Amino acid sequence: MNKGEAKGKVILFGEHFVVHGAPAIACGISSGVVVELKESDQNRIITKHKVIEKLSLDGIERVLAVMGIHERYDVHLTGDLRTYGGLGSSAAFCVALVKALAKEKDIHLTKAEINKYAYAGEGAFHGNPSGIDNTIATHGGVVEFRRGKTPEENQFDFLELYKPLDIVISFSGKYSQTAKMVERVKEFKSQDEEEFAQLVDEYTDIVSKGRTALEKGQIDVIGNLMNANQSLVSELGLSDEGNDKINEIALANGALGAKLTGGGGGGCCIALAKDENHAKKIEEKIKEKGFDSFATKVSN
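Taking the sequence provided, give its structure as one chain in the form predicted on its own.
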């Protein structure tokens, strides 16, 4: 069977503020998905991961259509990336699918083409996706992203990490209600435009300092900025009890920084560790409290 692979992502800085014109920093992680194909009489998604079959099949159909492929396939999904919201799993799936289909048809695709075809598949999962997830899944690395009025106007600036980061990703046990959280931010903004503008300014400063810290390897600074970012999303009412509990456990066990990643209101949190061994320790402590957790890396 022909195979394609792609990695997941986390948002290091920038949940929600990116919707309102501020930049965000997203990072590819070492955890990813594997897609293997076998020609079949109809399209099927075969996996032990938790997926929504209808959306997965729609994504497969869209990728096949945009690539001009008329055959049908059993699509086997494996890998160590959880399918929780906020980790870019659907985009990684689409990118891996495009790569596997390219091998199946013996065609060479540029990264730009892989990204374009995967974006078409992402539409099945997210309607009008920003493009950041499929871009990270295609290219990897660390990106400063600024959303445009259309996907074509999105701006991506790839950063050079001074050194890899060891992080721990933990699931709150509740899937993030992203649309609900987006509406909460809009409501906050409408009620106090001046306060919201101040938060955006504070956040933009976090991104600017975060970029410098990433490029210089200032791991303590990165952790402090993650905590500052978490304070801002908490002020907006986006961090629920599960998010707060995970972050509390991580920080109590020496994490340099901890914050939610993605939509909030549940979903996943990330914690920055001092090194790989420290990440494993944090992972185990969070697991002891009943949350699914795994260590991974951010690198170039």
The other form holds:
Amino acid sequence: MNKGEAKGKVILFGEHFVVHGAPAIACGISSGVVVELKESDQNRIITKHKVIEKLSLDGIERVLAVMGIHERYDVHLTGDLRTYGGLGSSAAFCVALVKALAKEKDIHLTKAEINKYAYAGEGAFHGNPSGIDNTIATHGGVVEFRRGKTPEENQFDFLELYKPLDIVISFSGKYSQTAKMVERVKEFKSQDEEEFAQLVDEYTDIVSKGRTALEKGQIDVIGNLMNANQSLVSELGLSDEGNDKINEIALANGALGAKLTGGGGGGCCIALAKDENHAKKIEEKIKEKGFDSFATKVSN
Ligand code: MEV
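Please give the other form, namely the form predicted together with (R)-mevalonate (MEV), since only the form predicted on its own has been shown so far.
What follows is the entire complex, opening with the chain shown before.
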């Protein structure tokens, strides 16, 4: 069976704002997905992970169509990336699928092509993806991404973290429906354009300071900016009880900053720790309160 792999991501700054053209910073994580293919009479998604079958099949069809492939496949999905929403699992799935199909058909793809085909698949999972998730799943590293008017006009560049960050990724236990949350922000914007523009301005200041702090290793500043970012997504109505609770536990245990990551409305949160031991302690405290959590490092 031909195989493709891709990693998940966390968004340090800018989920949702990025959909509306503001820059965002995301980084790859070590957890990822594995896709293996077996030619079949129809497309099937075979996995122990929690997935929405209809969306996965739609994603597979879109990827096959954009790659001009007419065969059908049993698509086996494994790997250690949780598919709860927030960690870019749909984008990683699409990237891994494109890579596996390229092997199957013995074609060489550039990263730009992999990214483009995966983006076509991402559209199945939520109607208006910015492209940040598939970009990071394709390239890894730490990326500042800005959406263009068309996917061809998307811009991104890699930034160098001064030092790796110790973060704690936690799961609210509630599956986050990115499409629903993206729609919520669209409604917010249409109801109060002025207020939305004000929030985007505030956010843009956060991401620009955030980039500098990441490059200079100003860990306290990064934490404060994550908290400020969290306040803005809360104002947009994206942070639910589970997200708030996890952030509260992390901050009460000395996290330098805590925010939801990804679509919100459940899904995942990230907390910034002072070092590896501190990250482990925060992880344990969050687990004690019944949430799944793990400490990890993000690096260049
Ligand atoms: C999802 O990981 C991030 C969102 O900003 C959606 C997107 O950028 O496509 C919520």
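None of these values were measured; they are calculated from a predicted model. Numbering follows the first chain given and starts at 1. For the two forms, the rigid core is made up of the largest set of C-alpha atoms that agree within 1.5 Å on superposition.
Relative to the superposed rigid core, Asp166 undergoes a CA displacement smaller than 2 Å between these two forms. Phe125: CA moves 2 Å or more between these two forms after rigid-core fitting. With the core superposed, Ile52 shows a C-alpha displacement of at least 2 Å between these two forms. In the core-aligned comparison between these two forms, the Cα atom of Ser30 sits 3.3 Å away from its counterpart.
Core superposition places the Cα of Val66 8.3 Å apart between these two forms.
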